[in-house]
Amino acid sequence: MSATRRLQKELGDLKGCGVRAYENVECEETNLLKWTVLLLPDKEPYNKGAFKVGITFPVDYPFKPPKVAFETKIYHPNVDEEGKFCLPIVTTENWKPATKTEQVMMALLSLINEPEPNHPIRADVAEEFQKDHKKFMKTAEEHTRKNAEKRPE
């Protein structure tokens, strides 16, 4: 199956899956290799907003993993200021061509809902998460209210 056919199928599957955790799955009109997804975490403090995630697929997808990054700023120990994060499922050494975009989105949602402070990208945020959780929750909620996209009704 060519990358185009596979991506068209995955796009249709993702749009039609009915999962409320991600909505507004869209691709650029002229480029099927660039998608945006609105991620809707369901746990505090991130459930106060929605987060736009950009997905760029390589031309040799599914044999190489997509690049995935947050376009919306998020205060999280596992996401840097540029929206990059480490998710084993999309690393080159762990990627499997059978992995679907929906699985990547579910893994990312799980990371956002359940931060991993022992494997941080932002050590300062991870330290706050572990040592002063109440302050972390307050800061993350304020950051979410200020920077996140509006959640769809």
Contents of the next structure:
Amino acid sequence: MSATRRLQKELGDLKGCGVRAYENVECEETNLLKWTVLLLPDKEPYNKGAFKVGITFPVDYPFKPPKVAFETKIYHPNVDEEGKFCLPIVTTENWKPATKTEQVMMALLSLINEPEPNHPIRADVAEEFQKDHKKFMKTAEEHTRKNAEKRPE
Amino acid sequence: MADDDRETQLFELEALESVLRENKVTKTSDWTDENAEIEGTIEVGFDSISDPKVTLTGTSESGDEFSVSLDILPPVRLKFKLPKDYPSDSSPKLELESDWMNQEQRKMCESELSKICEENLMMGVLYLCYQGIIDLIDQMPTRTINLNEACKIGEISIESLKKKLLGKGEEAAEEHFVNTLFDCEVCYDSLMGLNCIKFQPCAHVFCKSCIFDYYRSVAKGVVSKAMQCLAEGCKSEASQSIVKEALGDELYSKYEEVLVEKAIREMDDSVECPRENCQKVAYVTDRQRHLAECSYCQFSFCNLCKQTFHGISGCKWKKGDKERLVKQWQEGDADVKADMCRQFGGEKNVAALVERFLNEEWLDSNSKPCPKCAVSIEKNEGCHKIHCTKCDTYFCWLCTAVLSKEDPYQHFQGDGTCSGRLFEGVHQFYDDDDDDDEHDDLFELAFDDGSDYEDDEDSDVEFQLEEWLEQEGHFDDGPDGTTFEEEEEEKEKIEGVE
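Moving from the form predicted alone, what structure would you give for the form predicted together with the partner chain?
Now the full complex is given, and it begins with the chain already shown.
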């Protein structure tokens, strides 16, 4: 399987990429197709917590895109209650075989750091984000404190 | 002595041929003829130079100035003639042939060659000469070549010289590519250019095997656009020949069909021929009367009801009729059913008809046609910004206006009729199917642009039933296919919105 070599290399590259926000990555012991990245956003209101992101690679990776979703709950205009979000870079339509998981993580991190309330998944949260930003920040911080993982030292 | 020299000469040439790439040394005399001097040509290429790019400039005969860039400097030819006493007593006779060198460059090269020969008396010098020219050109301060100064001018017009050099440069670049090692960013293998493909104009390189696997994987799914370069975000398109090689004849003709069909469907007046065994492209030839004609089977049909063209008389089926018929069939007793069978030509036909109406009803209340390609789109979740993956069009679910590809969300901002309504009614409309009033509102909103649409009876909204439903597993099995056409008014309306 051509995916194995590529995934192994990508896993090593991601672990050694030096970007604290997504270098914490584990792959299932018996399954190279399932990874978990601990995403550490650096902007408020998410910078006090860590968020688990599950990545599932298809068997015919890299010809098909991986499925990426949050495993940790996050209060964000662009992420739904089940942890799903819309990231153009990993849609079937836009996917390119040369796209690296690191690029996907980079795109996800920037979406989390800089919400796009004009392209929301959760309209209520987006509205709050735009109309009552203070309240949004408070709710999101609270939500992060309650639900997010501990950030590694 | 002379015998020894000849042996040395042949030995040197053999070594040279094995060091240089194939076909770089050509014989211009019979090397086996011991009485003749050995003559030949060495092609000196410049692809080993770290930055071999050059710019050709000049002024053509007509006075136009030009400046074109080449990936690699075209090769020059080093002609050699080996005297019988070379290398023991004399040096080879060398002559440089180049299309692009000017007097000065040529002199520099010639003096470099004599220097090499003098410094290496009694030794084989051909390889040193070859390398000497490359080193000299490598040190050339600028890689802009003015063709007006080229020595060749006079023998050949500047236009044809330019053409010749561009061709030679391309050949050199191709040869360089084939012999260079590339790392494929998809499989992480290192492969020679021979097994790779370089996309244009982006110049991204991937190995053939990854490209082919990828294209096959795409072609087996839903093809919505031409095959592209494999690099993230890159829009360079693959050449037809590459796609053809990747997909093989059968898959390629399918792929090509989809693209051609897509291109045609993007034209405003095209619809699909409703004849089941045709389904080719038909054109609306008379908008007022909804007349459409198939360009393949010549079938003339009404673009509203998709039946044989019926002139000014109304479409045969009205919505009320359909509902009555469905109800009759579902609830009627044996006598009623028998009557219907007689009326419509057998049970099979009635059953098919009823199923068709049910399907249409389902489509009417659950899907909308894409305003561009008319493919049926079901919206099961999310906001009102809809993307048609078939023809890559963004449109507004509320008013079916076609939206800008760059910023489709703009439509829901500012002060247009759909402003602030990106998520409006998402829950009411779709969670509460029984609320007909709200549904009607939605449709009124959709068509309140003042067109004559509203005056038409609802029944005019008829869809040509296609296999899409069956394919989606809503009903029976059926042949392949994905689209069905909408009625003409709607198209007119949409064009107005655009």
